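There is one chain below, alone, in structure tokens, taken in the form predicted on its own.
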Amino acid sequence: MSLESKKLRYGIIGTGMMGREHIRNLLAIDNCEVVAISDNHAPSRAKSAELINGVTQFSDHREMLSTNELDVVIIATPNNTHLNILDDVLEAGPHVLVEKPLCTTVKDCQLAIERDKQTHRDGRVVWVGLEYRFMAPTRRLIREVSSGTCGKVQMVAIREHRFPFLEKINNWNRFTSNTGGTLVEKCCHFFDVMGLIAQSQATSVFASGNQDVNHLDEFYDGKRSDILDNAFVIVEYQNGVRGMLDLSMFAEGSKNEQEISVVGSKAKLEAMITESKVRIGLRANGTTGVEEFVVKQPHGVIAGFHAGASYLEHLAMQRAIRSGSKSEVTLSDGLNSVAIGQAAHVSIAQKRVVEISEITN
């Protein structure tokens, strides 16, 4: 049977919130099925099993990999487990999507890239779950930039003003040692989008941030939560573009959880993510000529937690698998997004500009 017509068999490693998000999306897509799930947390497995009649359950992903003929594996486990699990999946050989961030450090991302090369399979798709690039207003903004609407891009500003981190199993996301830090865990999405818009590689980072409001009185095994809840991050790129991230995780009273602004020689472009609106303001037309319109995902897209982005991500990955083409979101993309976040944390700790080369070499 050719890949074009084959029903793709999926295994899910990690059945918490994001694992179940992937399951719900896959259940809505034709010609694929979730046949196995693995998680060492029994309650999470049980919740996922309720979604899929007759799914085979495992408490150890290695057993799942050895006993099932899986075409695709999704890794949706805590960040600090990604490298070891990805190593096992790459050795087994199926296509794989590993959730963001790829790993908690650049060093581990580099190890993942090397391991992919060592276990190379012709036609294997290895994909990183940076789905924010698939949100409707973000995709339209990137398309406008690529078509030249903005002229020469000079500035990219991304604002995320939102609610605090959600509760996870055993509160693993309350500690930098597990997540890589807020600017890796959460903001790798935005550094990925920023790089797509800048169309260049980051060279240096300067950041200021702190844990000022959230989780200050939360202790686990005698240790207090240490994750940042707000920051400003400035990123400089090889081609002269400057990027800025404005993050607040105690800003529930926001109309748009995320906003993106791109300013170039010809225009200012904006994307209001929650409202799913895009604005195009040409310099030649002034303030009265700003065009604003609603951007929607294609008909039939399952919204889920990410406004349809995860659904489209799966469709794009399946197209790559069936056509034998390369991943749209590579391990190198995952590394680049982690590198900026890691550099930002170093910058905050040491109160200085950090060169990306310090992190990647």
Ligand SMILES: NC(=O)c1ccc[n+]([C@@H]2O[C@H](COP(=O)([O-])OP(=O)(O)OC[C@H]3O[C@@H](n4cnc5c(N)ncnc54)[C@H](O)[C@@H]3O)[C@@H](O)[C@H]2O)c1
The other form holds:
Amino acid sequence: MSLESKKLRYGIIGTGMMGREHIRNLLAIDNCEVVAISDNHAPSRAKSAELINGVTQFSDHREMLSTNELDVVIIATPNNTHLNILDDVLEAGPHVLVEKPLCTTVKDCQLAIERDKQTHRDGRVVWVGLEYRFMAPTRRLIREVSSGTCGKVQMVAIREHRFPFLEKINNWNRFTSNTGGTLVEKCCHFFDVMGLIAQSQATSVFASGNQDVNHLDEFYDGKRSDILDNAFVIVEYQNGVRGMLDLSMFAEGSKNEQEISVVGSKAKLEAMITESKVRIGLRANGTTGVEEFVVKQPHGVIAGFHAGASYLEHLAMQRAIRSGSKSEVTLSDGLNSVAIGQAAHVSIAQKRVVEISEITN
Ligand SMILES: NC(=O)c1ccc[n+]([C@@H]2O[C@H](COP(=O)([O-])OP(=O)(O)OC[C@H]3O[C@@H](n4cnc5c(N)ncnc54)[C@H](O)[C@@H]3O)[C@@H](O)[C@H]2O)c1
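Next, report the structure of the form predicted together with this ligand; the form predicted on its own has already been given.
Full assembly next; the chain just shown is listed first.
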């Protein structure tokens, strides 16, 4: 049967918080079903099995893949497991969405890209879960920039002020060796959005950051958590755009978890993500001429966190699968977003400007 009309059969690898968010969203979409799940932690499997009638459960993803019954596989396991699991899925052949960050280092992202080429299948969609670009106000901002509202973009500032990292299964997210570091793990989303707005490739990064407040007294197997909790990261792009990320993970008292501001030759655009608001202020109209409006997701489905972005991400991926078109969020996008995060960590450690080419070559 052609994939255009077929009920797509999904398998989920890793059924913790994000795996279940994917499951909830897929259950809300017509003409697809989750037929199999795999997780090596029985309580995670049990929580997901409660959501899906008659789902087949596996504790090893290789057994799940060997059934050859899946059209699409989602990888939602800890970051440091992505490369090996993706390798197995690419070998098996289904379409695949791998959660962000693609991998914990650029070197591993490059290996993933190489493996995709080596196992190439015509029409296979390989998608990275950089879903913040699917948030309604963010999409609107990107559209306004593309249509020229801002004029020539010069400055992109993204602020994430939020609560600390949540607890994860076996506390994998408490250590940089598992996550790639906060500026890779969390902030790859923002570097992805920054690149879409800048419409250019990053060339260099300068950052200052530290673990100053969170998890300081958390020890696991005698090792203290080493997760950075605040940073400023400045990014320069090939076309002269300047980007800045302002991250604080001890800012529960924020009205908006994320705010984006773009300033160009003609206007300043802003997106307030939690409030789902966009502001457009043309230079010619001054302070009193700033327009502000609410932007909602078109479908109204918010199954899980991320303000409906996962749902839109799946619709977009399914459109690509069914029409045989290319992935909208490629492995290269995954690599680029990790490269800026990794460069920022090097910059903090060595107190210097880091060229992206140092990280990618
Ligand atoms: N797109 C987003 O906005 C977003 C948000 C949160 C998390 N994530 C990403 O999703 C992934 C999972 O994060 P989470 O928050 O769900 O973590 P989690 O700890 O809640 O869940 C991870 C699950 O993977 C399972 N697992 C570990 N190794 C496995 C293996 N080899 N095979 C099968 N299962 C395995 C664990 O038992 C656990 O159930 C991470 O890569 C994270 O960065 C993305």
